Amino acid sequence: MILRVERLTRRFGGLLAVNEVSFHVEKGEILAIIGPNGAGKTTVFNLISGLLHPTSGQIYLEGVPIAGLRPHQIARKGIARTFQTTALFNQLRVIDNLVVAHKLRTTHGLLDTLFRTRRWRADREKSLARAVEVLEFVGLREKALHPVSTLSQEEQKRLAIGVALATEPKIVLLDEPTAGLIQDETDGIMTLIKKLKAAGVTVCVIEHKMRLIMDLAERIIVLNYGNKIAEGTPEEISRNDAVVQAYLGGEYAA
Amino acid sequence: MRRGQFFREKWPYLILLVFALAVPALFPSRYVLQVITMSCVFAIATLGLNLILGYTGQVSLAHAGFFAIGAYGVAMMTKAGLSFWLALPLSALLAAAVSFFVGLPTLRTRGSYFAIATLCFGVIVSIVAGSWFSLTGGHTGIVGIPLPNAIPFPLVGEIGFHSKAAQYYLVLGFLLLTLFVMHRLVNSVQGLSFVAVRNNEVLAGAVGINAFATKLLSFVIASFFAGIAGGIYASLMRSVSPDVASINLMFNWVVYLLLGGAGTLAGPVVGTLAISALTESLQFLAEYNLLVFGALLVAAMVYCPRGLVGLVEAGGKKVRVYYRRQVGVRSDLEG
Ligand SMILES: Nc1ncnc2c1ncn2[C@@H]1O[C@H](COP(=O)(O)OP(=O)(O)OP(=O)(O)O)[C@@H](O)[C@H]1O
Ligand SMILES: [Mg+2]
């Protein structure tokens, strides 16, 4: 078990955005989180990645409690994430997005940088190698030296996943990786997520489009108004009455 | 082979270097050389400002405060008998240390709050400089600061700094050193992390970059170079007064930086030299020249937000495209 979330709760004033939610993610699996708008999915990711602190509850990464740590500390511990509205360093070239995302795995300091010591060069080689490896993985090898602004929507989403991978994470959290994409592009991203699984990467993905997730995820958890209302295999979820009522009623039956 | 390539790629810089070395011969006027030398001192300060404001995106208005700490530090230490060559790094380190403690609380604030907080620090420095009479000489400041000590050289004797040319070379040396340090910083993962923090602080955190520590590092290095510039300034001007901490000085650097091109290596130097030259030639306008700067600044922000350097780069790209097209056409005709 890589990630375990226990009775996670987050209150915004009077609003219980996440209410006593517990779940876990096994090594190498894809866990999907689904739920209608405002269900609290993104908030769960913000809590896990340290952008928000829980009102109560705990988060364990490989058994070690991490709630309360700051985002950069959690990233160093091995949790990477993407954002619902694609976040990239759009003032940097494509490859530099990945090189800078690998900085947390380097050990050189300021003096190494100024004197370009052997350690600095070794780290640079390592980061570049990792960046190229990731670029190849997400299919952006030819775009390495381009500015981010020249990438298409889908390429930017790929790069965002690449940025997460460049941190050498133990688990990747993907927040609606296909949001705003047309059908073809969506398929491309789905193929990439399958490729992640094949490569042994542990993934927790938020996805709106229920159909997409059905043949991708091992397990699904369903949030509604901050509560976990169901958990199970895609099959079980699609047969779950509470889920059908709360969420699938319109979309899935149609 | 490698050396050949080096020259082929870097020849414009070598020409610039030769030109820089020839400046005292090209401008025999003591006055002009003095203006150029002081511009180079300010270019060092502006390069520091560029790191925190340009690359890291934090609008620090405390830079003149650190310049003043460097200036007063060198003034007091050299008057107490310490060698300039020891006083200068000590004063710059003092500026850096103070900036560390100023940065701890202020860098927790964002955007205009940080600008205002650092502005306050600058004002405090200038008030302290103006009123702590026993230490700083109050509003008259400190006079009779010694020139940098001569550097003894075996065989040749020693190199003194009484001539304007020697002073110019001294400053040029420090300017090149500053450029070298900035070049190494900016062209590294460390430099990328400065830009990453400027660009998207939330994402920077998500990939494990400690944005606060990164800003603090940038701020401290920037202040170190403000201190270096201030120290040299004091020693060459032979006197300091609370003016060195003034908002005007700070404002000038911001103008140099924005017009030259923030977030580029050449920008601060080009901006400082170009605007200083412009200021000199606009002397007849007296205080109205601020009006001209204001207009220039607005125009620059609207039409070329990356400053002169950005303009030249864009122009260069256009020329290259045009040239390639011409060459393409010609080879079509010939082929
Ligand atoms: N920082 C915040 N401050 C106040 N309220 C917030 C904050 N973040 C989220 N919320 C509220 O918490 C609730 C859950 O939001 P969240 O973004 O987690 O939903 P979501 O499941 O990701 O929805 P969507 O599918 O639209 O992305 C919403 O009502 C939202 O308005
Ligand atoms: Mg969301």
Contents of the next structure:
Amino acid sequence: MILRVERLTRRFGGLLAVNEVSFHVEKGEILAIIGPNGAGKTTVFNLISGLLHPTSGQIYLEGVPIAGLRPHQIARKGIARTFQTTALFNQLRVIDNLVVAHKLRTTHGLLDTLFRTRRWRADREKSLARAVEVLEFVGLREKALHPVSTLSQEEQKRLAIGVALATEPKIVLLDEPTAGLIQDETDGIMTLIKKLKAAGVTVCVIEHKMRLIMDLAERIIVLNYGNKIAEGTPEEISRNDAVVQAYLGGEYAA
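For comparison with the form predicted in complex with its partner chain, please write out the form predicted alone.
Just this one chain is shown here; partners and other molecules are left out.
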């Protein structure tokens, strides 16, 4: 078990966005979180990644409590994420986005940067090497020197996953990684996610495309109005009458 969430709760005034949700993620697996809009899925990711602090409950990464830490602290511990709306430095080159992301794993400070010390040069070489490695992994090596603004939407989705990978994570949280993509592009991202798993990266994914989830995930968590209403394998979830009717419905049955 790499990640454990226990009775996680988040209130926004009188709104109960997440209500005592508990689940775990096994090392090396692909876990999916599904549910309708407003179910609390992204809020759970925001709590895990430190963008929000829980009202109550706890989050453990490899047995160590992390709830309440700042996002950069949680990222250093090994949790990386993507967002529904791709968050990239659009005016920088593709490779620069990855170098910036890897800075999380460097040790040089401001004075090192100003005077370009030996430590700065060593960190720079490590970051560039990691960036090239990630570009190869996500299939963007030929786009390394292109401005992000010139990439297609699918390429930006790949780069966003690459930015997460550049931080050398133990687990990656992917928030709707195929949103807005056509079927061929969706298939390409699904192949990339499987490649992450094969490389030993644990993946937790939020996604609305149920056919993709059924083909990709090993376990599925179902949320509704902030509550966990089901958990199981894709086969078990597909046989759950309440889930099929409310969430899989016509798309999965078609």
